[in-house]
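Have a look below at one chain only, the form predicted on its own, in structure tokens format.
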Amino acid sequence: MSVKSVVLLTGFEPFSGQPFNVSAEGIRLFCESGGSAARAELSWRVLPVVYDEAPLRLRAAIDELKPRVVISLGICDEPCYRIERVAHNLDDTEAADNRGEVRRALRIIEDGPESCAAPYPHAELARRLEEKGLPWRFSESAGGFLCNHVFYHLCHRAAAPGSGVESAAFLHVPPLGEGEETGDLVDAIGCAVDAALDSLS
């Protein structure tokens, strides 16, 4: 019997006054709807909207369950699933974080390369999710705020020898109100791990 690959899913707390934030209930309603368990074992982490604690309980998440597949989700400001296909090495915008900190023009691990693509099978998540009739776009940047921080570290760690981590991508989600329908959210969420597991060796 085949052991499962594990999945880690992040997504991120409330932040700016928000009552709630979509893309950590879209993880939430994915994995407890059972989506890909078939396939593999799901987990899921709500990350804080916090510059130094983020970083942290994605490593720690990591360590604990040693996924081959992490996957995180942040809300974008349109109307349509944005694919991030590189991080970079760069803090900077004028919002502040849930502890009032504000990063300009700093970078986020001193000795790191400027940006990391990453590894993920974008195109193949673009096509499933055109099969959805889904909207979306690639993006070659996810800002300066808490989104790009957690996606250049995430990168930074799957790029490490022996991090076990094979397949690695931050994908932005469009806002929804309290009360809106979640099909469409919890089946975007599924071509992004379908995708990523179809690709693994």
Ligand code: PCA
Second form
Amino acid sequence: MSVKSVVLLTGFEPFSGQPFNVSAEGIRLFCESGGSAARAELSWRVLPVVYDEAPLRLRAAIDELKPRVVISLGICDEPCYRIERVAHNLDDTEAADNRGEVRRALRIIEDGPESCAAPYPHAELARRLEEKGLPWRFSESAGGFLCNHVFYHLCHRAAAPGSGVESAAFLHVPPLGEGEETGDLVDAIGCAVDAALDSLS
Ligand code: PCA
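Now show me the form predicted together with this ligand, since the one above was the form predicted on its own.
Every component of the complex follows; first up is the chain already shown.
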């Protein structure tokens, strides 16, 4: 019997006074729909939009679940799926986190590299989104807020010897328009998970 790969999906809680965060909705709906469940053991976690907390929760989930694949999601303000390829060692935005903390020009991990490329088949994800007719673009910066913060911690952790994380990605998802169905979002997450699973040996 083959052992299923463990896949961890993360999204974020609401921030900036928004009532919900589509990234958390998306992973919940995807897991509840049983997406990719035939090939993988799926878990999802909603991370706080808090600099000091989010990486601890991510780390705790990785330690507990020992995933081969981790895909983190966050909402962006563009009408397309943004495939983040590089995480940067920099918190830098005027936006406050959910505890009111603002970080300007601060390194995320003091002795970490300037940037980390995510170990993930980005082109394959792009191909799958394109095939489904979903709008997407590559991005070399996930911003200076919590999304890049978590992405950097994720890439740093994946790169550590013996981490067990073979594939790690960050996908920015577009806001849902009023009355818009969540089917595309669930499909996009499926594309991201399947691209990673197919890349594992
Ligand atoms: N988006 C924010 C943080 C949480 C989220 O969903 C970002 O782009 O950094």
